[in-house]
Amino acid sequence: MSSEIKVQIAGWLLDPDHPKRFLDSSLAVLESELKKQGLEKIYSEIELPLAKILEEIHQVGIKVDLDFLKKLSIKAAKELEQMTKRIYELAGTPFNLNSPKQLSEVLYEKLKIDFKGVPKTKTGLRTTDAEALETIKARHPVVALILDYRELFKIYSTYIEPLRNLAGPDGRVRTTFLQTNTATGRLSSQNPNLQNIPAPKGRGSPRSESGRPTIDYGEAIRKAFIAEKGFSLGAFDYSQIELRVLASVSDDERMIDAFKKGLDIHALTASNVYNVDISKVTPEMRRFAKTLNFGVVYGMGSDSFARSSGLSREEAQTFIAEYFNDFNGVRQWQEKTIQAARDFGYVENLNGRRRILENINFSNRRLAAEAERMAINMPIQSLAADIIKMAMIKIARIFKDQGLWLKKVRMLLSIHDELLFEISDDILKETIPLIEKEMESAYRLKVPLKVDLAYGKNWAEL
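Would you give me the structure of the chain only, in the form predicted alone?
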């Protein structure tokens, strides 16, 4: 089927078996445009080879335990019913829980919950989105239960039932990866989206007396993804890859030194921001620093940092100012990147992948600020995406050369910074370090790439 695989670039179909030849010769102008914009390498060395690998991933699929999913479906449906009854009791009336209009009327009109800090929708009603419900969660016991209901309903309707329905006769689910669906070059997944499987929450003991879920459904969903008999699942996750890319492209000496020495970057950040010895950093300090570190990658301002950390706006401003004082190279790189985006109308990563930023010089400050955040994030996130794509290509070639590809080593999923494999148990011990080595050497940064790995018989056990 490889000859039928097509990659779409700039809206045109290209021939992956002949990277220099377009399916329609009249489109040869695109070849010239690729060269002119420095995108030929991305096209011929990354996206085209990757297209074949993604098709192979689709054909292989990932095995699910259908009996387990059936039992989970019955349990989830029963708990949703119990939660609904409990919500009706607390609200004093039945209503459509999935109707934002009815929910708004119940919460703000019937129950008269204080809606301070809750904005209105375009229709004039107070919003009931997740952020709004988190704002008012402590103001009435029904709100926390509604949040739990929504979470379980999404897991039930988006994952449990679709996984059961989409599994093939062999018990394997096949997702479709999209190469041209994101502005940064990251892969996305659909039908079903297997990049968004809920993470385990560690709920602890059952809480049925409150009407809330009695098990961790995020963990349960992952338990449903299993290895074929005689195989194990292996997960290989790039550790803090975006921060490592940030350190490298910004040439920040302090951050580079920390990664080279193998220091805990979040603890180091906390140490610098709080002006304490790293040995004195508390878990709470580290948590704030972690939020700040990853926020910087996305151009997060003081308002967003305050909301995500629980700090006041003034405290958040102080933290950010201290951060850029300590990591001055990052600040200088951000300023240069934004200015270059203003000058040229686009931003690019070290491989030359570009993102056009139409609003970067717009008079509307809100839209211009949003474009500035994209300018800061794109060179980081897109290079991280390129690195994992390059690793996928390297690994596939190695195991194809060894005659093990798809037979004893199968790439199942690409989940942001992580690759999930199904590996035959008889070669597991020698295969794991080989994959780790190839991923860590996929691209040369100014700091070392590091891969965290785990394996087991189902996704939850990894």
Contents of the next structure:
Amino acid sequence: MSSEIKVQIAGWLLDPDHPKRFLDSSLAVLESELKKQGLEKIYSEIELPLAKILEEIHQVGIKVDLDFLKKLSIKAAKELEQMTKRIYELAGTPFNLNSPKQLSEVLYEKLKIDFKGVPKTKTGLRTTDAEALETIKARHPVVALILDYRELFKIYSTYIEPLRNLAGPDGRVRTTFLQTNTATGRLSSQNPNLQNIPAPKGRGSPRSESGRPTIDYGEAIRKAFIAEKGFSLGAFDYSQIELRVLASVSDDERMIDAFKKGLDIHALTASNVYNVDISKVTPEMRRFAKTLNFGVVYGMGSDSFARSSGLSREEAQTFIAEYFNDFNGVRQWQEKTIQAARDFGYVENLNGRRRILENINFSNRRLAAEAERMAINMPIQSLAADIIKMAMIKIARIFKDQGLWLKKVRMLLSIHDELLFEISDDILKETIPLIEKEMESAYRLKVPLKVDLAYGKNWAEL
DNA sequence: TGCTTCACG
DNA sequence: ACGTACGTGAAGCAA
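Structure of the form predicted together with the DNA, given the form predicted alone:
Up next: the whole complex, starting with the chain shown before.
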């Protein structure tokens, strides 16, 4: 392990917001400082061994189907051109579709589309983001086309073309996983970012109308990620890891009980906040409950929940109150955590990983409230990140011991709660349950960890 | 370089 | 009156 990497990791652990501050220090100084701050274990047992694995992931890369991408590129370019032409017709003028400024002029001034309820951006322009376009969609036929254009252009310019350009002569793309670039201890991925590859849309609407995308391009992108000949891709994702961590960390009796019993957590939440039997929960009730569960992990207020759920502010408030009434352990833990953040100026997860919150005691309510949300989210998100890191290390060790690592089993990607592997077909069947088991036992929570898995010859099948 | 927008967990 | 839900990276535009 190069000393520079050690220094970088050590410096970041000591001060995530100012990693460079420590770069001039000697490793010996940093290591004693790590010990003093109780970060020694995270450093030596997680980040350092992980650095080696991330380097190997980079070296291995992931195979993409360049012939397929080329065809996709041509098809997408053709569709973009047609959509552009049609939009110019409907707008009555050509303009730069990729310029939010020009688009807002065309939409709100030239076409005089009613912008009631459409907010402005911080620079004073009327926003043209997807949410705004959705609300004015019925007011002019060009709007729906612009939404489609945006979606396809995004895929084309961010995924199709860069992947083709970044693939090596062996048809493999090599992302760089950064270990010291997030405030919570998550990994990030860049050049290319392989942690935000589009997901298939699911049961999409029929795409028969003219001027609309003819296929699900998100699904197509995932199809382009393939296994080498004689190998399969295996995807293993932790089921609801953040909510399980929340249940465990907050010691909330009801939530722990639910996970122990293997209940559908969103349905359970719905049954609680609506005060109905879990068997009487409708799909709609479950949807609201799911939004609520996410919101709680993010530390949302009633306004945000109202917005994302479509409820009125009063209704949203009632739901949240009901939620914290039902999951009292969660409420108490959040209050305790915010108070600790105020007292110490930082929060930490169960492993002692820290996030410094400079603004937590500011008198500016907005900034303080922001810091409070970070305070209750960080211990959850960061422990989930630690768990998957520990799983990666365990798994790599096992296959190295067996002499299979990189030859028959390759770790390709780590996507927050999911690991993607390339596994030789001759050992696929016995390897899958092994990985699953290692992930589920990577860390002992008060609730079980559950892993969902799938395998196939390309990423879209999984 | 900052802003806007949008892809993911 | 203010759209503050957490964490990222990348593209194109405009200055």
